[in-house]
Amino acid sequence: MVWKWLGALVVFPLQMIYLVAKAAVGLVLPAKLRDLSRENVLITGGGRGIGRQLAREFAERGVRKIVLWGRTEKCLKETTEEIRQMGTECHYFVCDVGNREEVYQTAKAVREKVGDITILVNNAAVVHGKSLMDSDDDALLKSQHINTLGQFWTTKAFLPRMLELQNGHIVCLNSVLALSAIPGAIDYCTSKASAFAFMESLTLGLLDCPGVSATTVLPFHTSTEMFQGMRVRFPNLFPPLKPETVARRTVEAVQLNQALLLLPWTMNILIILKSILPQAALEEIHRFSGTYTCMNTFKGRT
């Protein structure tokens, strides 16, 4: 038993060195992208914003079928027509992911009409952009139901079949605010932090499930109507991401089977600073960058 433990202690650091070196090589040398031609993709919040761009990106990369979920039929219909014109089979279903029974019923309808979903993209989200004391209780519950619990319901609806097929991928379009919160969006930051923990636990739980994996995407502020009006102090130094960029990098992360993606790469520095700096220093960073007051001009869609 002693020799077994000693052997493990010797092998473990060697494994760490190998995995770090492998990751470093992967950053330099181009990796082979996964073929998506046999995949059926479902995107929640797929009618507009990043969801619409994701549908376009998946279509351009040759997926077999795309399914869009959302709460606004007009947007869903417009995006569906656009994807069909690109030559990809596309369907839409009106579904509120915050409603558990509606998710399960709509998932059943999807399986009957479209077939098995092999890539699930949890993108649907809402933000109310208010402080805790200014927030309506129902609005707070809505954020948690859609942004967090909705991922529980959609994953429970589609993951079992992925495990049976030994072919599946769960994607979460999260936010860097899950790791570094700001004032004025307490509902959003809390829900995204919960969703991040959900995905972290899920990703580890899938390690022994062949053919099924997960990707969590943490983008910086993206220029969609959702966060319209949000302002940082130095917009030229910290420009908002384009939805097209987020969509492209997300699909690439799926094709590379990448578990975690921070956008842009400079967000990695933020996470490191948050881990080593004292709270007072972090507060000064928020004041200097303008994130402390960035939601004061918020006019986004709720």
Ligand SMILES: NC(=O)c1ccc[n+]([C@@H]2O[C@H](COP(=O)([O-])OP(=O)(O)OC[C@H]3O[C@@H](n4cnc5c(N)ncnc54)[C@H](OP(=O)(O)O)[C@@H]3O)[C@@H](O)[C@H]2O)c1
Given for the second form:
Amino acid sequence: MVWKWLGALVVFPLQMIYLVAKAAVGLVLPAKLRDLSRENVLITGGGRGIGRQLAREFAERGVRKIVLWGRTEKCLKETTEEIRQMGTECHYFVCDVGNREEVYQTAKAVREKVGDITILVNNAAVVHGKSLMDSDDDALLKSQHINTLGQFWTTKAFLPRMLELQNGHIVCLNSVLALSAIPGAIDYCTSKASAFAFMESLTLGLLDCPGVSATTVLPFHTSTEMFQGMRVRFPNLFPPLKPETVARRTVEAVQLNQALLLLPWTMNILIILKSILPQAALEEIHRFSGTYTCMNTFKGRT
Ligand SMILES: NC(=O)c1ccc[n+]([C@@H]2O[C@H](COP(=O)([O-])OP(=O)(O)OC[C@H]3O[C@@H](n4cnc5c(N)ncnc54)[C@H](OP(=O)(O)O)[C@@H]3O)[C@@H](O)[C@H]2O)c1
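With the form predicted on its own in hand, show me what the form predicted together with the named molecule looks like.
Following is the full complex, with the preceding chain placed first.
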């Protein structure tokens, strides 16, 4: 018993060294991307913004079928037509992910009309963009229902079949604000931090489930309508990401079975600084970079 315990104690650090070295080699050597030609993908919030770009990227990489969910039929229809013109089977369903019953009913309709979903992309989100005291209670609740709880319902609807098939991938379009919050978007930052914990727990819970895994993507500000009007102090130093870049890197992360992706990579530095610097220094970074006041000019999607 003691020998077994001592053995494990010796093997554990070696395992750590091996895994870190393997990840470092993976950063420099080109990795083999997984074939997606047999996958059916569902993207929530797929009608516009990053979701629309994700649909284009999955279609370009040859997935079998794409399903788009959203609230606004017009943009869902436009994106569906575009994806069909690219030669990929595509369907759309109007569904509010914040409404649990609607999610379960629409998931049933998807299974009947399209078949099994093997890649679920939880992308839909909203931002109210105000401080706590300036926000009305219903708006605060809405962000939590859509951005966090919506992922509970969609994942509960599609994960069981993925586990049966031993083939599935859950993707979460989160935000760097989940790990480093800003003032003026308290609803959004809270919902994203909560969704981050959801994905962390889910990802670890899937360790013993062959063929099923998860990816969390944490992008910096991206040039869609979501954060319209938001201003950082040095836009040339910290330019917004393009939705095309976020979509391409997200689909690659799925193909590489990567659990976590921070975009751009420099955001890793921010996270390291956050865990070592004193609070006063962090506050100064927020003031200097303008993230302290960036939501003052926020307009959002009108
Ligand atoms: N833009 C950024 O700076 C940024 C940065 C980091 C992370 N992200 C994340 O990236 C994801 C996509 O954002 P985006 O920039 O593409 O935003 P966007 O252009 O505003 O698109 C959001 C999408 O979510 C959908 N949606 C909202 N509420 C919904 C609901 N209740 N049910 C179903 N669909 C709903 C919208 O559908 P409708 O058109 O019907 O409203 C829309 O298609 C979000 O999770 C966001 O948090 C964005």
